[in-house]
Every structure is written in structure tokens, then in C-alpha cells.
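Here we start with a single chain on its own, the form predicted alone, put down as C-alpha cells.
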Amino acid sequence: MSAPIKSVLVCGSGLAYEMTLAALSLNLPGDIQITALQLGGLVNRDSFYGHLTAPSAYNFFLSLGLDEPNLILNSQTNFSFGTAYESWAGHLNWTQCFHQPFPVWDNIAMHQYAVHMKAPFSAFLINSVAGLNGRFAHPPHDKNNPLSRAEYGYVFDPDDITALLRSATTSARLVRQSGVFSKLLSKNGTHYSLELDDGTLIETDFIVDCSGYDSPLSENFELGATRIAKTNKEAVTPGISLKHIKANPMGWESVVRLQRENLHLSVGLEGSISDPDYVVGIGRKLSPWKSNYLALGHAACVVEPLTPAPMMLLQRDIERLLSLFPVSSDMTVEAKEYNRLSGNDLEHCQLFQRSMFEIKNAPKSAYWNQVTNTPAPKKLERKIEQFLSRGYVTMYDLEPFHAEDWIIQHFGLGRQPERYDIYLDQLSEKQISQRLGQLSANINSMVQKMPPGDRYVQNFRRYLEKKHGV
């Protein structure tokens, strides 16, 4: 029979490792052991996940008990609307922002009037205005307020959020130590257990590795491309509520608007970028749970941070490594379903990336070459016939990115519908100009209230020292 699970060993250094601790030592029962393992000489790759946060991450930091008024407070997390996208494949402009379901009217959705009418979409989403525009509040409950359906995200220095969990997690089962790895050893391999390099001998039950894409600890990834990056700070300037992506010809650069410092994030091909910080692998492991091993994070799959996906795809990680935390010894039920559902998370994610990449006349250059040197997945071929048909939005199930994340990117990319939805015609064109027209005149005038961002947050900060006593 089966021994039951009592010890836990995590291993790693960085984001994704104390992410995890925090997750288990808050919700594990209390009679199962954690060993936290930092281990040594790791680069640091936590800018890969892309300094930005899907709007799903408020309820995820809270699971891990960081509440927006201590992310706010204690660290240099900001707000954000979502992402502006420049020179996208050399001349593409737009806003890919985050947003809850659009409005149906008279039964027919909302980005089809747009259709019809050949409108710019970006005029019908107040977070794509404010944000260009440098205006941020929180979005109100009153439902007659057109913020009411924006949604925001967080942008962030992971070095800051590694600090804040590393400084809240403490428990009286948790144990924390470090070391250099030397050696993954198995037991007729089905079970695992690390040998450090001055001889120390680590039994576990059960192995966590969140020490990045090249971890020691495993085999090497299904490599896809690889990629250069370099990061740098700059003192905090007015501007977009939105993390900013300006691409060029060997890669793309982006900056977001952290509390005192502007975060830049250079990424492109070898040779793009001078005095790069590291070099990272686009790819994944095909099987991050084997046995009594589970490859988590970077240590499982790295996506080039264009999106949210790295850290929408950590977040679902670690959540589905709760939901599926072993009971015993015997792990085969458990890994073989967090990799189904893994695999499906990462495929997903890779159809929204490669979707960005999939435009008429789209640059020569190397680094879109490189990405698009193999044919689009068919399913993405179908979100794309089916959308430049009539407007339709093809879904697959449980998929990170929502209809609305899908409709926003193909109107930014200049994908137009060939046909709107017949039940247009039941209304007149002055109907329909009109609907459209009010939506774009309650916008612009809720963005003339809101304040500027930086103002926002400032007066923010005010109210939740007095609230805190800070």
C-alpha cells in the first residue's frame, strides 16, 4: 500500500520558488513538512515573466496572503490597464486591454456593431482611452458607469514580490536552507531525492523545482527559439497607464511605470542587444510531473513575455499544484492529469503569441522568421477563418485568454470581418451609429474625470497609510 505524503522539498531561488512556498505553507496540511532548498549559482531570469500580471492575479496574490493595500505599500507594484502595442510587425498601433464581457445589444454583441460600421474598436474600450491618455481609477460597481467593465492588472519588479513572500512566509513546518545541487537521485526511477554538492543527502517524499529553464535538477527542454534579454531602471516619468511594447525589426522593448522607477525589458535575437543579462530558451518539458518530481514554473515551460501568458501560466501552476497535491507516494493519477491540464494551458497561451505574429505582409526580419519558419497550429488557423468570415470568436475549453482578450487582438492586428451578424439588419445604420456614438461620448467623458495615474496612486498610498496607520 501506498505511504502517505509527509515532506515536501522546494528548490530554487526567485519568484516562481517563493510563489510556491507561500502557496504551500498556507494551504498544505500542517503535518506535512516543508523544506525550502535555495539553491546556488542560479541566473536570474524572473523578468521573463513580463513584468504584468492578468487582472485574475488580485485573488491569486491574495491566496498568497498579499492584499493589494501591502503590494501597494511595501513594494512598487502599480496598476494597469493592460498593454500598448507599437510598431507591431512595423506598422500596427493598438491597445490589447483588459476588459470584462462586452455589452449585447438587442441580442447581437457588441464588437459587431463595430464590424458593421468599419469603427476603429479601440474608441469602445475606456481602458484603451484612459490608459493612453495616462488616467487610471479603480472601476466602480455602479453598473451606469462605463469603467464599470474595465478591468486592470498589476505591473511589477519581481525582485519585490520575491522579497514581500520571502518575508510573510513563515511557518513552524517550513524549513529553509541552501545549497549547491550535485546530483538527482533515483530509485529504480520512480522515486527521486538531490544530493548536494558537499555530500548532504536530501530524502523527500515529494520534489518542487522552481529553479528556472536550465534547472540542474532535470533534462533539458523541447526548444523552440532562443532568446537574449537585458533589463535596466530609469527614474519614473509621466505616461501611459499601460505597459508599453515597441518592437523593431531583431526583437521588441518594453517598459512599465512602476511607483519611483520605470522597468525596461530588452528581448530579441543574439547580436540585438549589447551587454545582454542572460540568454533564455523558448520552450517546455513534455512531462514537468514524472514520478515524484514536478518541474514548476521557468523549470517547466518559458513563453517569451509579449502577454500576461508567463505569469498566467505560474499563477495556473501553482493553483492546479494545489488542487492535485499527492496523497500518497504513489503519484501516477495525479501527474498524468496536471500534465493534460498543463499542456493545454501552455498550448492555449502559444496560439494567443503566435496569433501576433500571423499578419499579411508581416516583416522579413529574422526574428519573425524564426517564430513563423513552421505553419500555424490549425486551431489558430480556425480562430482566424472564423473571425475574418463574421466576426465569430472560435473558443476552446477552459483557455487561459477569454473572447474578449481574442476579439481585441484580431481588431488590433487589422483583422476585419468580411461580414457582420445578420441580425444587424434589423436596425437602421442611424441605429447603429448611434449606439456606437453614445458609448464612445460616455467614454471620453468618464476619461476628462479620471485622474492621472501617477495623482491616482499617490492619493492612494495617502488613504491606506491613514488607513494603516503607516
Given for the second form:
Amino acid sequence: MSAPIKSVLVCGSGLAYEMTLAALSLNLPGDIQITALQLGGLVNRDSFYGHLTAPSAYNFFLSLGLDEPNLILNSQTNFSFGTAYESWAGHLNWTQCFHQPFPVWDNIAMHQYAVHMKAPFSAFLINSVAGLNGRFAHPPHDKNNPLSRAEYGYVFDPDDITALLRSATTSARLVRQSGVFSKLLSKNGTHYSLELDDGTLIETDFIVDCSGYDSPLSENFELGATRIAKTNKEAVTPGISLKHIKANPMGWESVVRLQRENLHLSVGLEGSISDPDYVVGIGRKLSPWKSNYLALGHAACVVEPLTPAPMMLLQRDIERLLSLFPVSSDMTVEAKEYNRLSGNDLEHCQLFQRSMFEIKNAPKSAYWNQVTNTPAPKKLERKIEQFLSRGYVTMYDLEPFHAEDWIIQHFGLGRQPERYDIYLDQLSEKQISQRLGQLSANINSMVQKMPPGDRYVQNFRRYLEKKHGV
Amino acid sequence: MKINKICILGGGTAGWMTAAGLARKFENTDMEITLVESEQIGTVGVGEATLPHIRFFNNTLGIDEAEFMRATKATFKLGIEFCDWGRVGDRYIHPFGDYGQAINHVPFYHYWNKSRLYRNTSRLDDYSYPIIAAEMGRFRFPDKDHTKIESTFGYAYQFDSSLYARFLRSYGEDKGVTRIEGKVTDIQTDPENGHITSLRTESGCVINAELFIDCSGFRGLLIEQTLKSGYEDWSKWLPCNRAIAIPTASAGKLMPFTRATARKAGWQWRIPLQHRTGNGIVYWNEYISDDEARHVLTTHLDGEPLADPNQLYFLTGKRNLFWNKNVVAIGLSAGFLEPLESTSIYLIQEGITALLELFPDNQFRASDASEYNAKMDLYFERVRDFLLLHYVATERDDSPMWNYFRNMKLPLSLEEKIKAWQTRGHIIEYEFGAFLPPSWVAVMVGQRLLPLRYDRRVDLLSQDELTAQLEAMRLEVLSAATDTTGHAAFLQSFGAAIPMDGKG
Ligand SMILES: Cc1cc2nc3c(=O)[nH]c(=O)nc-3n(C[C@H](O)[C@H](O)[C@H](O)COP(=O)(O)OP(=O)(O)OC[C@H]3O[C@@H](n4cnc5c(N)ncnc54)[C@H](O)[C@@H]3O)c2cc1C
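Got the form predicted alone; any chance of the form predicted together with the partner chain too?
Expanding to the full complex; the earlier chain stays at the top.
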């Protein structure tokens, strides 16, 4: 017989752990007891979430009780228009900026104009131009302003956000305790409870495992390649409002500019970095939700943080957990739906990342060879084929990356469609180039007026301090 | 190389919608668009109820809404009323819109679902503005202010399909479409690649083209009879295979909705237009004869018949290839799903949109056709599941047809959807397809498929808060609907083709 859910145990530590706790304590009713079990002895691999969120994090953080002023005032979090890839595959440079749907002129999408003119696409993306010039400003609501089409995410230090959430999540029913995991006990293989190394038995209706990649609670992680990673911080560089990623033969390096320091991350094949912080396997659990056990965050999947995909997945999994929070001890339906959706999201993020390696004249480096040693999935082939054929963007249901993300990436990777939208033939070359020229001029003139990113965030901070009387 | 000549075979709704869509897109080019139709063969003569998507189509063509409504004697449509589906005596409206407004980002129906389990006896319908307005026979355009309850809906039309085709014909001809009247009796194909090269009419007129759009109706003259593209038969899921249509004189108040009433071996439709009412019965001939069906239909009419009954035959399913070689099938030639949710014209529209997006050059790359086919497959399949839901979400066991559905093995996609809903009111949603979560909620709740439990996020509101918020929403909907103009009066002021006196 299925019984109502009265308790949930969240165990682990770090970013996924605190985010899950915040989400549950703010969105679940008071009669469900939440136990937070901070597990000792876990390696902190939160830098593998990649230091960059997608724009949807604005609302997500709000749902965790963190509004933007709080983030800016109480952590080093900064704004970011996206990611600048440098020397990707040895020769490609582009900005993967966050953008709203592109303008449509005469029922023809803007990117088709660029296809027709074989024009460099980035000139028509305001946050790419602004980002490369180190500028930032909040996008205004006024639709006539070209900046209104820009979107932004956050660059952050995961330890910072973890601490902020920890201090903010103080709900009375949240019982915090700590311990060292000993074993997972199961009644008929269907209902799990947990034993600590001091012998304490924790019985609960539902376990959410946020203990990371080498979660002591479970196995069955389907492992792909292995990476090592190292972070370090250094004095802040003025004028960066993008995350920067630079490839090297054995991996890649990224840097984000927080408010007071730069945060570096180096990722590579084993042996490529001296003194790495950790080793991590890229992979996933095929069924993160099984019976009354759910693996979340790196305990469920590890994706290389080349794009905001890891944060997108974490966010979407937490949101999904809320909308599918079990209503009884029989969680079959919830588990099935969660695993399906979570699997789709992961697959779609992997398509986006794998696409970055589908390049002609790719380097013969060890890193590149490893990523491309299996053929691209059919769903990705279809996307690339359609774009190359006519600039058409094939989309699958509910993809985390939007059509604009794909278009920007295709262009960035040098994919030039063979054909353009034939309806453009109804316009003269002059009309087409004028449209694009006008957009580019508007963008340039707006960017001139935007302040450097570091000055913007300082001023914004001062304004918030005044407003909040800090 | 560019294509310069398109031939559309067929001048029904599909043919003229396609002609209008293409003419608009190629307005200032040297594209030659020819449409061939045969008065002798005629059109199917039905297809009067639409989905809100059609407004987007008309807008893209730049059609003036009032002019269109006058020309097609159209009425507004806020949804479909389903009678006798869950049980004999039941009724509900599937609205083009939402139920209430989300609270704390959680869809409103979850709150109602909890309150229902705690003995709130109000209908979910009471919280839906389009339903209450429809039941009161009222209409207005959606409010642009998204905070208002009057913004929470969309609308469609009910129109005379032959007038719509005529209206689009004049639109297309104005934009340069050449119309040829005649019956196509001969089709030439290229012996090398099997592409169609020309059509010849009985009177000897030859039409050459590079791209052919098959809008020839059920017969699929090009896509099937010539290219043998194959048909996926879905009659094991949707077995109704015949229909009889009959127009009647208008009767009673002019309501802004279509009605679909379940019968023992099928169902009957009622579509109110400005000048008459369209009626018909869709049935499965395994369990009822044509004569009996005609009898059931005519005994349930509420107005004087205006013409003889029109008998139609069909097989539900879809083409294996919608786009094959240089032929694209749009309309009944592409497939048929019974008109329970007015989806055929919507599918025509999706076909046109996809064709415009993937418009070929004269190389006819396989990638254009395969993308088109994949897209259309998905749209057809998703409509199929939604239609099937109406037959299986039922307690009816009063006839062999209903018993057939009770024992049916469902497509997995639908089975899982129903299970997730019944367990906890969760809708398995998708992005691409006609029907969003509120539509699924409408049919499941309306047909007594109710969740056993509710989404726990709802418990963030105390029981008192929940009761108060629901009541406030109910009153807001009621007051907004009460303040809305009557449908007939709204039509009159918007420019009806005929006087609306006596229609409410
Ligand atoms: C019972 C029933 C009810 C329906 N109700 C709805 C509804 O409420 N809402 C909705 O959206 N859809 C509805 N539909 C579907 C809708 O009627 C059709 O999708 C729509 O009318 C399009 O039809 P068509 O143009 O493809 O075919 P048709 O109307 O059959 O037109 C075919 C055209 O091809 C021409 N043609 C055929 N052969 C030749 C030839 N050899 N030479 C020259 N010309 C030729 C014919 O003359 C005609 O012009 C309904 C369908 C049925 C059967």
C-alpha cells in the first residue's frame, strides 16, 4: 500500500546540496520534514558546474530565495553575456552569447540575411559585440533598443553561492546534521534507508543524494572519459564581461571575472595538469531516480563544463524534482517521468556540446581524438545537415538550448549554409545589406554608450548598497 | 537552381490555402503558381470548425478579420462542447485557453484538483474564462493585458468552408495564381527519376511544373495513385470510417462553440455559422448501418434540413511519405483524422508552414523531404493520441463500440500520459503539437479521469487560503464573463454578413 510522504532526506554537500535544500524548504509544505545530512569526506568538484549559468538562472535563484541584489551584494557573482571561445580547434573564435529570438524582417529570420550576405554573424549580436568590448548593462524593456534582445547569465564561485544559500536557508523544519555515510539499506530492494558510520540509522520516505560524482550511496554510474581539473584565483582583470574558454591540445582553460577576482579553471586529460584538484569521470546514471532514491547533480550526471549545460541540468533537475515531488511511497510514475525528462535534457545538452567537435580540419590532438572517437549521434547529424543545407534549425521537444543558441554555435563553428531562405530573392542586395548594416550600426552605437562591465557592476553594487542601507 | 513553376492539384480548402500561402510568399517574384480543380469532382464540402492557429495563418496573409468573417459567414469559436462522452448526460467544454491563473508558478488546475479531493464541488470549468463566456454565449477579443483573466484564452472560427475556399481563391488570383478548371486524367512522370513532370486535363490542357502540391483530397491522385507513397492505417485506434453531413437552418441562440455529442457507434457534430448550422455524424460502419446513422443524425437535428445528406467514406491514418520526390501532399491527400477536435485545417496549415520553411530547389534534396516528413509525422501522431483520449477516457459501456475502446491496447505514449495524470495530476507535455496541457486537462477532467492525489506544492497555501483564492478566481471569471458582450451582438458590431436578430 502506498503511504503519504512525510519526510525527505537530502544528503551530500556543496552547490547541488544547498540548492536542493533551498528549493525544497521554500516550495514544500510544512508537514514534510526535511533533513539535511552534510556528509563528510566528499571531494569538492563544484567547479565542474562551470562557473556560468544560463539566463533562466535569474528566476531559478529567485525560487531559491536569492534575488539579484542579494547575489550581487553578498557574493562575488557577476553578470555575463555568455562565453567567448578562443582558438577553438586551433582557429575558431566566437562568442556564444545568450540571445532572445532574432529579429524577423519581412517574415524572414535575421540569420538568413546573414547567410545570404555571408556576413560574420557576431556583428549582429549586441551582447557579442558588447562582451568582446568588455561592456555590460542590463537589457532594457524598450524593444527599440537593440540591447533589449540581449540576455545574460551569472558567473559565480560555487563555494560562494553554497555559503550564501546555507545562510539563507534557515527554515525551522529543516534539520541540519552531519555524519559519515556507512551504507544504504534496502527493504526488499525497494525502499532505501541510510546508516551512518556511528551506527545511526536514518529512516526516511525519500532520499535525495547530492553527494557528487563519487557518491558513496550508489554505483551504476555509466562512465565515459576521465578528466582532471584545477581551479585558481587571481587578481581581477578589468573589462571582461564574458566567460573565456581557450582550447589546448590536452583540454581547455576557462576564466570568469567575478567582482573582485578572476576564477580560472583548467580541464584536461589525465596527466595534462600538474597538481590537479580532482579527477572526475564524465558520465551519467541511467536511472537517477530508483524507488525512493534520487541522485541529483553530479551524483546523477557529469558533463564537461564547456557550456552552461552543467548548470542548466542541475537547475532543471531541481525544478523537475519540485514538480514531481512524490505524493506517495509508490514513486513509479514520478521516477519514470523524471528519468525520461532528465535523460532527454542530458541528451540534448550532449548534442550541443558534441556539436562543438564536429569540425572539418579538426586538430589531431589527444583531447580532440578522444571526444570524437565515436560518431556523432543521428539527432545531431540531422541538426547539422539541416543547418548546412539551408540554415534551418531542427529542434526537438523542450531542448535546454534554444534555437538562437544553436544558430550562434553553428555560425561560430564556421558552418556556412549552402542555401539561404529563397524569399530573400524578393529583396535587392542593397535592401538586404542595408537591413544588416542598420542593425550593426545600431549595435555599435549602443555599445559605445555602455559602460565597461567592471564599472557597471561596481555602480550597480553602490546603488544597491544605498538602496538597502548596507 | 530555383523552382519557377508550382502546380497545385485541387481547389478545396487545402488547395486554396496552399495557393494563398505560396502566392503571399512569392508575391514579388517570377514564380508561376497554377491551381487545377474540377467542378465535376467538387470538394469534400465539409470542414467548418477550426483551431486558433488559423488566425496566425490569416494574419500572415494580411487578411482583414472583419472582411474574412463577412465573406465566410463565420462565427467565433471559444472551444468545443463535448456531450455524453464520459457518461451519457455529461457535458464539458474543451476551451481554447486556460483554467484560472497560476499561483506561485504552479498551474491553477493543481489547486482545483486538491480542493476537489477535499469536497469542493465546483467544476474546473467555473475557473475558466473562455468556458464561462462560451456557456453564456458571450464573446470578446482577448485582452492584451496579461495580468487580466480576460487575456487567458484564444479563439478560432466556424465558417462555411466553400466560402473560405472562394475567399482565398480571390486572394490567390489577385496575387497572380492561375486557376485552371478541368479534370486531370493524365499524369506524366520522368522515366529516370520518377518525378511528375506534367498533368493533362480531360480537355487537353497540359500543366508543366517543377513542384506539385497534391491537394486532390482523399484520392491522393499524385502522392498515392501515381507515386504509391503508402498509407499508415490507424483504424485500429480510430476506427470510425464514415460520415454523413447535413446543413440545417439556424436554431436558438448563436453560441460561440462547436458541439460534439457521443453516440453509440460514433458521434455527432453541430457547428453554428452565421446563416446556418453545420451538422454531421461520424460513425463506425461495423456497428451501425448508413441508414441507421442517417436516422440518428436526423432525429437529433435542431433545425430544418437545408440540403440532402452528404455521405462520406474515409480511413484514418496518414501517408507514409507526405513529401515524395517532387510532390508534397497537403490536406486530405496527406492523411485523415476524424474531425473531433477540428484538426484537419490545422494540419493543412502546418503542412503549408513546413513547406514554406523547407521550400526546395530543383535538385529536390532528400534532406528537405525527410525533415518535412519527420515534422508532419510528429504532428499527425500527436493529434491521433489526443483524439483517442476522448474514446478511452470514458465509463461508457452501453454499446459494442464503447466496449471495443475499453479493451483497447493504447499507444504507449498515451498510456503513460493517462497514468501520470491519474496518479498525481501530472501532464506529460511536449513542445511541438497542437494541444497544450490545458487541453489534456480539459478532456481528462471532463471525461471523469480524475487524479488520485495532488501536487504537494499546492499545500503551501493553507486550506483557508486555498478556498479563498479559488472562490476569488471563480468570482473574477464569472464577473468578467458577465461583463462580456453577447456573441451575436459582438458579431453584428464587428460586421456580420447578415442580421443577427433573434440569435441571442
Ligand atoms: C466528415 C468530415 C468533417 C470534417 N470536419 C472538419 C472540421 O470541422 N474542421 C477541419 O479542420 N476539418 C474538417 N474536415 C476535414 C476538411 O474537410 C478537409 O481537411 C478540408 O476540407 C480539406 O480538404 P481538401 O482540400 O484536402 O480536399 P477536397 O475538399 O476533397 O478537395 C479536393 C480538390 O481536388 C480536386 N480534384 C480531385 N481530383 C481531381 C482531378 N482528377 N482533377 C482535378 N481536380 C481534382 C477536387 O475538385 C477538389 O477541388 C472534415 C472532414 C470530414 C470528412
